[in-house]
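One chain follows as structure tokens, the form predicted on its own.
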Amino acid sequence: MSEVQLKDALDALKSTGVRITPQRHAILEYMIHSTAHPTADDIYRALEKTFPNMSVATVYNNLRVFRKAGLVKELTYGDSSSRFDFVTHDHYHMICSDCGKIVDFHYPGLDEVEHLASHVTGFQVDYHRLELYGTCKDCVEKPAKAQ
């Protein structure tokens, strides 16, 4: 499936005019096998052993050409990094209050809640957001630490 996606992202690429650069098709193709919503600091230290040539701000830069072109979502959460999503449905988040751990789900009812905001307010609904937070099982089963 990831291979289909690659391709299909890729010649997404190519007809906006986008050149594919070894570091692009790599930064691309690693957002499409994590599942960790990974910052662009995480995709860095990923990657530099294959590209020492490569800096921060060239993932940056070609994240942000993925966003714009509707490959990733920046998922934003006050004041710590940015975290990437490779966009490839309509899904949630739970995310862990101890770890920054991100799971993503799938409700397919929340499709309703978007029809009946826009009925009962008159809004055009552009998109929605659900996460909700909690604690992953690997923080719950850790020992307490000694105080």
The other form holds:
2 protein chains.
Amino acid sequence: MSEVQLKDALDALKSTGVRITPQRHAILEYMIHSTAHPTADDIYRALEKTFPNMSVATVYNNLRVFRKAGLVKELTYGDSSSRFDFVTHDHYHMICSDCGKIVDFHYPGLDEVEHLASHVTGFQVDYHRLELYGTCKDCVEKPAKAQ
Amino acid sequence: MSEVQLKDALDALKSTGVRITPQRHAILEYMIHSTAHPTADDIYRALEKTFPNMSVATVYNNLRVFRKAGLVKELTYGDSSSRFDFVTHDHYHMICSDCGKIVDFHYPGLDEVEHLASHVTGFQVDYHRLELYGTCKDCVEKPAKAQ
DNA sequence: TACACTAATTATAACGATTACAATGTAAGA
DNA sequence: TCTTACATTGTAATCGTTATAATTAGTGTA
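Given the form predicted on its own above, produce the structure of the same protein in the form predicted in complex with a further copy of the same chain.
What follows is the entire complex, opening with the chain shown before.
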């Protein structure tokens, strides 16, 4: 099933005139199979065995290409570095304030909020982001560390 | 009324053993009167007339102090730099993707979402953040610029 | 298959936001 | 007033990300 996602993603890229390079293929494949919302550096380090000469810039460049193509979302949740998420269907994020772990969860849309906001602010609303913060099971059991 | 907010904030700081310096007073005052969700640099530049010798580090240090005291929230919405928001009562943010303008709006809580998420993910949920993205009136009328 | 054209990759330097550090200054209680 | 711990300052360092220029390699076409 992730094979289908990969094929769809590659087709989507081709149709917009983006070349399929081995690096792009590998980054996409990694993102589809990863559930960990990796940082650019995570991706870089995971692929350096396969592509010893790959540059960090290539990872960033391609993540931007994928973002513009709507294939991945960039998550800026307060950590120093962005995390990237392969777009499947709409979902929200539950984030552990302690260890940074991000877990997906689903909830029926918040269209009503968008309508109200548009009415009140006069903005043309495109989309929204909802993130929940808390502590995961693992971290609840660990002793608290200094902030 | 913002006088009251300032006094409350100063009292809150004092009660936790934080010293009230002229710089802290000025930064708090600026944040309370500002509706623009300023960046650290905004604050720095706004106060350099009054405090010609103030360091950028002071602004960052104190924003962290205020954040730990629960007086301000740090917003990381994908721009290169964080924006800071004086905490009044709960509200959400409508963000212009074009010019970065942030407008507050209110909506009855999303407690139901928190409960569901806690049930599904096993997290202990502390709070949530909701941001809406779109285009403000001003930018709708301007010609689009390249991304 | 070979060619040519253009985009992609690489390596590295630059950038900008934020933080660390050490020296100096100062708020606030005794 | 004195003292002491905390704040501020100035600067250097750090780290994520982007820009640049040279080299390499997809991909459509002959």
